[in-house]
Amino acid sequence: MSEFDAIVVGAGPAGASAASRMASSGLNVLLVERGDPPGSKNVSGGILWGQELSKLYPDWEKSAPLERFISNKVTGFLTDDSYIGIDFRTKKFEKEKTGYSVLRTKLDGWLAKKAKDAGSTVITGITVDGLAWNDKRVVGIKQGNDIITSDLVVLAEGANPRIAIGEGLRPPIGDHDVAIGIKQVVKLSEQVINERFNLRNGAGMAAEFSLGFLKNGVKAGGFLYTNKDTISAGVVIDIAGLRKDNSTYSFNIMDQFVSHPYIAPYLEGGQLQEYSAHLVCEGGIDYVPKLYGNGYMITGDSAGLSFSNGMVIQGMNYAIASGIAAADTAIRCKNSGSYDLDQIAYYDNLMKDSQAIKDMKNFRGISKVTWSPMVHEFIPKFAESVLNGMFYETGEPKKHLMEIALGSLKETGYDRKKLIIEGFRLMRKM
């Protein structure tokens, strides 16, 4: 007999959603992070999107540590001069709040309290080795040389899986199937945030650029989220570029974006709480591996269960909800009295139905637009031409603007054949 019903690894928002739902139905459980306290090793900040949380609680928003309420949206290009941007608001964010920024180091201590609190038996600062096998079957984990046994065990690892991969459970990981994440935490007052971001009454503001200015074909994107009384600010990398350049170090990416003229009067003054990096992954839906098997079930950043289109990022509440689903699963097995693959399969069919799988099979291959040479070399030279054409005062005779597009064009220097093909395939995956 097994000591546990389900071991989860991670104690994340996938292995805590996980766990306390499962303990919350009876279920023994153990959750095992290799953090001490929760949260210690996850990259704060990001913005979370709670529909899925409040399957699990929900009353969520009053008792959650959650920082501001995303207000508004900005999505844009940054050159080496030039901050081009649209910056979205509307009443209907205000009124409907889905979104807020968060940091890690808070949100998933919470969470973990909550799987506590539900009843799971939670070890932190604790590094699993690996699984435990019985024939063809997973029964456990290995920590050293004691092993713990379980009829489940859910893999909530994170963007480097190192079980997953360890056991053969899924592919190692490519270039392309993940970028380097940097992130600072700088401390600001709240006034001084509300002054500077235009916010007010708990509203917050999400913002993702192209990062224009970089050569060599490194690509990168930067965000800034505002927090209660910090800034969350960072660079995503593509290591492909990054490792063909062999010449620009990910740190120097970050410099550039943090001093950038247009970003650097938001965090003047304030003092940096926290620098850290993490794996993001970029792989889209041929990263995903297979969810399940013999006595396991695989969730979250593990899985590769992460989308960005460059406007729009999901991540906490992709985690999240498998979570909900390898629970719902493990609670099925538990109730029925059956641990067979078929029975665990039914996770899989939960997924498959999930917003985060239709998502990712809607927008298979946008990773090619998203690092393309158009997002982050023509898009941003011809916007920041043509808004020159069009609004610098030279004294000189107007010009309509389709002769300021044309000659925008050409002082690119863009290949008019691959603007044509890449243009093409941005406007059929976005």
Given for the second form:
Amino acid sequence: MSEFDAIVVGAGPAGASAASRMASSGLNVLLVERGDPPGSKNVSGGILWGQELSKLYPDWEKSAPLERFISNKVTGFLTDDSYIGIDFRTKKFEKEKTGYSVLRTKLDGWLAKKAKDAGSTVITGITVDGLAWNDKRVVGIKQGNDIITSDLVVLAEGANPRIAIGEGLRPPIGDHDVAIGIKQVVKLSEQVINERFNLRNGAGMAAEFSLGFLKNGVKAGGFLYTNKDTISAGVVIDIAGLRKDNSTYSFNIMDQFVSHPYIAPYLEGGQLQEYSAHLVCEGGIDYVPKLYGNGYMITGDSAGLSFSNGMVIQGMNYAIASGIAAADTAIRCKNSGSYDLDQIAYYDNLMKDSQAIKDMKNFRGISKVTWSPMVHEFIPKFAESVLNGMFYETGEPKKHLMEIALGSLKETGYDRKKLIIEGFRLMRKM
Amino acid sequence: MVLEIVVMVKQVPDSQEVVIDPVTMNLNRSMTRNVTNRADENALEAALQIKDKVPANITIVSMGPPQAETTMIECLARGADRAVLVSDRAFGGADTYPTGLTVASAISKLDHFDIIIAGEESSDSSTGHVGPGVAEFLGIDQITYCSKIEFSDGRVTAERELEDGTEVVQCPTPVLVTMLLGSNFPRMQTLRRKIDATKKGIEVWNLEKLGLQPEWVGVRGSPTIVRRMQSIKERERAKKPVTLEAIPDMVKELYEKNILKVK
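Output the form predicted together with its partner chain next; the form predicted alone has already been displayed.
Starting with the chain above, the whole complex follows.
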């Protein structure tokens, strides 16, 4: 007889959602989180896209600690001297809220409290060491000299899944599977943020940039998200490129981004409140391991469930969805009285039909595009050159766009054959 | 016979995160995380090390608001056996005198005690009064600022770090000992203990349980009040790169500016 029906390792969006759902169905649940309070070890940009939480808490948009709804999406390029962006605003986003900026210490604290209120035993400040096995079946978790037993273990460890890797449930992390995320939270007033970003009535902006000013093959994206009275500013850095260049450090890239001539004014006068770093899953569908086995399920980032195509970055919504799917599987097992492998396989069926897996399958290999020299070097330079050609008044006779474009193409010095291959790949994948 | 050890702990704002409100000059606690006072963790570890050798019961006693429960649970998860939180609105705003009285009366309500261990002082007010105060209210001996304690044959042997050496003091129980910050390495909490502690919960004792009069405790029982808090601005210091050749000139300059004096 196990002490718990289910043990959940990690109280992020995946783990806390799973624990909450299971506990509200009467399961005896233990939720263990190494951070104290929950969320203190977690970093996310972060925008929570989608409506996943409504499946757990119908009134979540009123009760969860959300910062601003996203009314405004910016996607762009930064070069040494220029800012090139598409600034998309639409009434549709204001009517049907599609995403909210969130701060994880607040959100994760709220989610963990919800899990506790639902009846889970929530333990914080303790790191689980590994899984307890009996006859090739997971029967609980190990911590120190103790074993805590359960019928099921839900792994929701996040982007650095030490247990899943250590127990051989998934391969170790490679350079192309993750990126380094660094984030600052800068405090300003609500009013100043509204004025600087042209926002009102709780609306917010989510901006992502390709950092075309980086040299030596180092590649990174930058982001700016508005919270209620803070701005989250950060970078996501390709590890493989960074490893090859010994002269650039990750924090240099962060410094360059926040001091860029067209980013710095947004943050000016603000007070640095947080500075954090974390791994970001980037491996795509090929990085997703087998999601279940005898006595366990893997959810959220620890299963590599995150999506990025350079313009949209998502993860928390997939985490919540996978947590709910794992919980529903556990509830089904409990009701049927069987925790056999074919019962746990139900989780895999649910996930196969999930938006997360569908999105990731659909965009298999996208990281080759999002981290391509084309996106990070060619497009920023080319666009800058074309726009300069179009808008810079020289007093000379004006040229046609095609002429400007061809000139700019030459100016970038980018290999044409490579351009055609990468361009074709970009159109196909993105 | 089982040795009864009491450990006094306090929940404090994490000193690394404390900010002073520039307007009110009060500590702004809303932004800070609450933690167990670090020296009290050393006190608990000292008790646990005694318990490693002889049969003992460790009771945690703390005075504080209800949220101090998290600190008590942490202490149980490290190895304490029982936790009593003395909590009542009437205790609010107490200075060190009624705090000592309140904690002492809670300890005297326990069936029995042999050794009381406290941290040298709390990181948020740094008075070091409450431990010695408790010993005085209870009328027992005290050994303060200890780096090490041992128990054998009904006696406590304690080492006190002095400026010019180490003093070894021996004392029969009952005795109160205060431990220096950093005097040992507190052991980790275990999940097993934390689950049990979380499920079991802690004991909360109020004014009535202690049988104290409201005018003896809290702000009413406090002979001192804090009139004003002031934050100190760090002075900008001049910096100059030093080269070997420039040293004589720099010394001369310091002398001329009356910073260095020659006898």
